[in-house]
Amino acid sequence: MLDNSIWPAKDYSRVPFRLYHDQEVYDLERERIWRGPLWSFLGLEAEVPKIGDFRTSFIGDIPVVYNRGDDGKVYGFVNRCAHRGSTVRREAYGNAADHTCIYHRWCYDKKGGLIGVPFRRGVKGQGGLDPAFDQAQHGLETIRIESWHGILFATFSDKVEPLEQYLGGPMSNMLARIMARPVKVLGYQRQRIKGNWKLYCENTRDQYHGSLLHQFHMKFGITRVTQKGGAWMDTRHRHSISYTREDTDAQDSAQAIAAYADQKVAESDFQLKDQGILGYKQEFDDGVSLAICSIFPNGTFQQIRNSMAARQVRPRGMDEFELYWTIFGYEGDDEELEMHRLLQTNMIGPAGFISMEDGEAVEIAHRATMLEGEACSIIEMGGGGKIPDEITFKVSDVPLRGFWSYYAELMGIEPEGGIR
């Protein structure tokens, strides 16, 4: 039985490896996360600029449609048929009137509802649904959707809080800063990662491993500890920002590689021919050349140089996930700092010089601890106790501690005195 007594820490700082690898846990999370009082990253706007466009996602393992409606709204409903549970929409993307699914023809408007029925009367007076039967009782079951700069979440609970309050102050403002200008989709990344969700979702709030684990990160100055960077997160730590300012340690770059020797990863031949995904050219004036935008639960939103991308988690039970990215520009970028971006999505996705890292990693680890249930993981990097809204430094596992937390309340497993 799943309860509080799991936690060997009141800090978080233990996670127990049963949590990835229990079904009782998974089924949980379905109620109390991907159904429970929070707000889901779903997609962009500008996925969906026209009346009739749509596109096909997920909520966790939930699939989702949704649509741009005939008032300009965007509206949203379970990918699941109210007659026999068939997939209402099975295409990625596509423009429609209306949605019919292909079984037995039931069709949806924009917003869900059931708008037709053949063979509602039957046949010649015989067969058909009761007089009784009430369209209008029987659509889809609909998620509520808001937009936070173009930023697309949803929930299924009338019982959250307001989506910018959910966010917090440093995310909402980071999300805002990163949707300042009108967005141009460039293109997608799809992988399957053969691991539980949740230890994607610590990855990206590692704000360590990226300059020990990806060598192209180190080698070329993307990102090292040794850089000026942190961490910011929300009052409730469910969210966290991982920063760096790039070429702060440029001035003592012997110091910074040296900081590297016991590991050897700088002990590399590995060089670059085209120097040109090196490139930075500088889109902000707060300095950040690297921010890990980690939204509770599913979303993540990158800056790495001029490489702008939305992650999505969605889980496919509790020992694979599905990774989607949603790679972007601006509408007003010139051709060459497009060709640019493009040049540096190079860095990420199942290929990338710096992502292919990411899913081994998880792999590896889910794995490894698929047996061991009453073991547990330790992360103390950066202290333990009480979980601060601001890390100034960059070997911390901080809000990892903080994902967890939050994650705790959800499932209603806070351990007595647990430290927020």
Given for the second form:
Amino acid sequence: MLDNSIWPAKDYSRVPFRLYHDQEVYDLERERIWRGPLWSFLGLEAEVPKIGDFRTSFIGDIPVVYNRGDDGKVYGFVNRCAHRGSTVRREAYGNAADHTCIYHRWCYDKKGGLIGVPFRRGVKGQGGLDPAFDQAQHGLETIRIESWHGILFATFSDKVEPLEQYLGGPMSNMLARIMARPVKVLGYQRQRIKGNWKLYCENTRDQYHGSLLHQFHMKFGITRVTQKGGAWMDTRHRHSISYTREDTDAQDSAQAIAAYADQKVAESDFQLKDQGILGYKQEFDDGVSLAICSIFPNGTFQQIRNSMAARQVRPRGMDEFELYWTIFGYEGDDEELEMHRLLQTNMIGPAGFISMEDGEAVEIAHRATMLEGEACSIIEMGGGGKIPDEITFKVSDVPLRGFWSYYAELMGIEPEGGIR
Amino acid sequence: MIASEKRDAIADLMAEYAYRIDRDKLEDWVNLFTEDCLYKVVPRENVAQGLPGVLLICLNRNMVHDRVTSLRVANEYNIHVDRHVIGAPRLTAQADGSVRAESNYALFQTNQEGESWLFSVGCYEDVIVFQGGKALFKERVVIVDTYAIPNLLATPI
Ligand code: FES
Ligand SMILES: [Fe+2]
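The structure above corresponds to the form predicted on its own; please give the structure of the form predicted in complex with its partner chain next.
Next comes the full complex, this chain leading.
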């Protein structure tokens, strides 16, 4: 039985491994997280610019379709035929006036409404549906979609708070900043990681690992722990933005080396033969060169220098998820800037110089925690107790406690006297 | 018509490519590219949609070299060995003396427990040039059918 006694610490500084490995937990997540009172990241408006453009996606492990309706708004539905449950839209993307299931050709409109049932009246008066069968009651299950500056979010819930309020101040502002210009999708990357999806939600909120797991930064002198950075959270602490400001310690690299020496992590003197990948063309005026925006439950938007991408977590059972990367630039980019963004794609994704390790980190954590449901992880970097809205240093994993506190609330397992 | 010396040189190049990756001689693998090479790994879904997005891209041999340096000194990844199986290339002579080659590959990985799996299947689209009787990659575009990458992509395809 899953209940609120599973937490050994009231401030979420201990997370029992069972939460990654229990089928009961996973099944409950479908009901309380993915179908719960929140907004999931779905895709981008730029992916479906024209009426009839559609793409398939996932909310949790629930397959969905989103498409642009005749009124220009984006609509969505669960990709499961109302008749006998087949996948309705098999193609990953395309353009269509309506959606027909191949099995018995039931046909649905862009809003998921049932508009055609072959042989509804039977043949020569024989067979067919009862005249009382109400077509209007047998459409596809719909999802509600809203756009925040071109980013599509979806919900199953009619009790959810408005999207902007759900995102909160810092996240809504940061996403508006990233989406201030019309985006142009450059491509996709996918990776299948054999780990529980929540391990990845923790990973993107964990600034502590940044300079330790990902040695590329340090070995080639790109960023250092003494660089100015931190995290901003919404007041409910469900989302988190990790950021770094450029060049705040450039004049003081002696101090940076000393900081690493203190940690017994030596500054290395490897040099890239081609420095082109490190170039940074400043395109935002706030000096932020790195922003990892983790949106509860399944979205991440990143700016890593000039590399822009969205990441979507798609659970595939409790032991695996797909990480789906959408790489983008902006409509106004010239050829040179677009090539520069592609070059910086080398940093990210499954083959990324500063991200390939995350796949491995998730897999080794998942593997080794499997049989130890009662054992716990330690989340205390940056202190325990009440969770602040802002962290002004980088050696921190405080936002993980925010993630778990909101998770516990949604799952109905908040500890008595929980501190968040 | 492609001279048999060129065909032999191409066969050697293909064999060396697999050998140097699979035997972990990555520093030597770099030398199979020309100085001004293009090496990129592309998900087939991007090619199909006409999108330029890559998994990785090197615009010259220095960048190929940097990838190896990074793997050696900076990156952490799954401990494994690679095994390439590369099909016979389809060759097309170009007016400038270079040869276009298209071949299929299957790349298996094996972990420390001795478990093997198909890591990636796809094709190579190459432009091969000849220097001092040796064939080199002026261009190698790896189009990955298995674009749902199992975990991560570290050692080259
Ligand atoms: S299952 Fe879709 S029409 Fe029958
Ligand atoms: Fe990471």
